[in-house]
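Presented below, as C-alpha cells, is a lone chain in the form predicted on its own.
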Amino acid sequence: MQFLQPATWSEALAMKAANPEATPIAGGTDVMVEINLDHRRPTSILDLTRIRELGEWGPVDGMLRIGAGVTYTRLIDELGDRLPGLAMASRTVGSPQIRNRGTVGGNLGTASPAGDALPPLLASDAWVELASKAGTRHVSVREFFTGPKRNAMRKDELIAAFLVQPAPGPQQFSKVGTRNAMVIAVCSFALSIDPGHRRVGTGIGSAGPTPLRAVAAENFIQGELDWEGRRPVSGATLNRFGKLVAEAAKPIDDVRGTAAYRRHALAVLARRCLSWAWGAA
C-alpha cells in the first residue's frame, strides 16, 4: 500500500490527480474500520491531515464555509449555536475520541445512508465544495448521494469543504439506535424551520439506500403551520406529517431493524422533532 502525505492544498489536489484511486484520510473512523476488518485494501492512502485549510471555517456570502476537516467536536463546540441541528448530530457520534478525529467530510466522503451529519446538511440544504487540479465545483448535497456509499466526487476530486447557511430558525435531530451511545443509527431524521421564509426542510438517514428528503412532507407542513400565529400544531397535523416523513423512506431489513420498525420509528421521531422545533419558534 502507498502512502501519500501531501503538505499543501495544491499537493493533494497534484497527487489526487496522479493517483485517482487514492483514498483520502482525514479523522480515518470510517476508513480504519474497513482496513482492519479486511472490507477494503486500498492500493493507496492520501493522508491530508497536514492540508491546513481542511480544518478552517468562516462567513462566505452569508453561508458559513466549514472545512472538510472540521471535527465534529469543534462544530459542536465553535458552531453550536450557528447550526444546532448538525451540532445535535454531531454529539451523537461515537464517543469523545472519534468525535475529536471524525469530520463531515469523512461522512460525506463514505457517503453511508446512516452518516449521522447527512440528515441536517439534507435539512439544511447545504452544497459539497469539490476541488481538483481543474478547478472548484459545487453540488447540492440534495444531488450529491448517488447510490449506497456512492457520491457524485470525480476521481481525481476531494472534498475541500461543505457549505450550509446559519440556521434561520429552531433545528432538531433525533435518532434511534440499539443503545445510547457508540452506535450505527437503525434510523434517524433531521429538521429544520425557516420562518423568514415559511420552509420548512427534512432529512432521513439509515433507511433508504442514501439519505433522503421527506418531501412531501415538507409541503404538507409548509402549508399547515400558523406561520403569522404560532398555534401549537395539532395531533392529526403532527401524525400526518410522522405519516408522509414515513412513507418517504425506503428501508429494508437487516440486522439492526426491519423495514416496518424504521417506518414506525421515523413516524415518531418526524413527530417529536415537528412539536420541539415549532414550540421553540
Ligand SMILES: Cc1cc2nc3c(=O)[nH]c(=O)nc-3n(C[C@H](O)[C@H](O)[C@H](O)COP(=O)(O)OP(=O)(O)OC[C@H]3O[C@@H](n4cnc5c(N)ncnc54)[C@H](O)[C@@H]3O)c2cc1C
Given for the second form:
Amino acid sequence: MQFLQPATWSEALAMKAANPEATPIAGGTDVMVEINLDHRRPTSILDLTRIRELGEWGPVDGMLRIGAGVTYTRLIDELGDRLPGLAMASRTVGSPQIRNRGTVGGNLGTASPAGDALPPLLASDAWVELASKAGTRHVSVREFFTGPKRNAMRKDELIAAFLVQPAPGPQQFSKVGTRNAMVIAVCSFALSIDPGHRRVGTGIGSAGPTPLRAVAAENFIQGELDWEGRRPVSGATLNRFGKLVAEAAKPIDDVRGTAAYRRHALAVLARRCLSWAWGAA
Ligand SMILES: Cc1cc2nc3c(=O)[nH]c(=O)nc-3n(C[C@H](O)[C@H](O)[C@H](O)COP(=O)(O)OP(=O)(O)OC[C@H]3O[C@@H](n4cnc5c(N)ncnc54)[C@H](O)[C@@H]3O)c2cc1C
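Right, the form predicted on its own is done; let's see the coordinates for the form predicted together with the ligand.
Let us now look at the entire complex, which starts with that chain.
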C-alpha cells in the first residue's frame, strides 16, 4: 500500500490529482474500520492529518468556514455556542476517543445516511467546499448526498471545509439508538429555527438512502408558527408537523429497526425538537 503524506494543502491537492484513486484519511475512524474488516483495500492512502489549514475555522462573509479536519471535540468546545445543533449531534458521536479523532469532513466523506453531523448541516442549509488543483467549488449540502455512502465529490477533489451560518435561533438534535453512547442511529432528527427570516430547517438521519430534508414539514410549520406573539405551538400543529416529517422519510427494515418504527420515532423526535426549540425562542 502506498502511503502519501503531504505537508501542505497544495501538495495534498497535487497528490490527489496525480493519484485520483488514493483514499484520503483524516481521523481514520471510518477508513481504518473498513480496512480492518477487509471491506476496503486501498492501493494508496492520502494522510491529511498534517495539513494545518484543515484544522482551522473562522468567519467568512457572515458564515463560519470550518476546516474539514476540525474534530467533534473541538466543534463542541470551540463552536458549541455558535452551532448548538451540530454540537448536540457531535456529543452523540461514538465515545470521547472517537470524538477526539473523528471529523465532520470524514462524516461528509463517508456520506452515510446515519452520519450524525449531517442532519444538522441540512437543517442549517450548509455548504461543502470542494477543492482540486483546478480550483474550488461550493456545493449545497442539500445536493451533496447522491446515494447511500455516495457524494458529489469528484475523484480529484478533497473536502476543504464546510460553511454554515452561526445559529440564527434555537436548534435541536435528537437521536434514537439502542443506548445513549457508542451507537449508530436508528433514526435522528435536526431542527433549526431562524426567527429573523421566519424559516425552519430540518434534517432526517438514518431513515432513507441519504440524509433527507422534510420540505413539506418546513413549509407547513413556517406558516403556522406565531412569529409575532410567540404563542406555544398547539398539540394539533405539533402532531401535523411530526406526521409530515415521518412522511418525508424513506426508511427500510434493517437490523437496527423497522421502517414503521423509524417513521413512528421520527414523528416523536420532530414533535419534541419543535416544542423544545420553539420554547427556547
Ligand atoms: C467506535 C465508533 C463509533 C462511531 N460512532 C459514530 C456515531 O455515533 N455517529 C457517527 O456519525 N459516526 C460514528 N462513527 C463513524 C465515524 O467516527 C464518523 O463518520 C467520523 O465523522 C469519520 O471522521 P474521520 O475523520 O475519522 O474520517 P476518516 O475515517 O478519516 O474518513 C472517512 C471518509 O471520508 C473521507 N475523507 C476524510 N476526510 C476527507 C477530506 N478532507 N476530503 C475528502 N475525503 C475525506 C475518507 O476518504 C473516507 O472515505 C463511529 C466510528 C467508530 C469506529
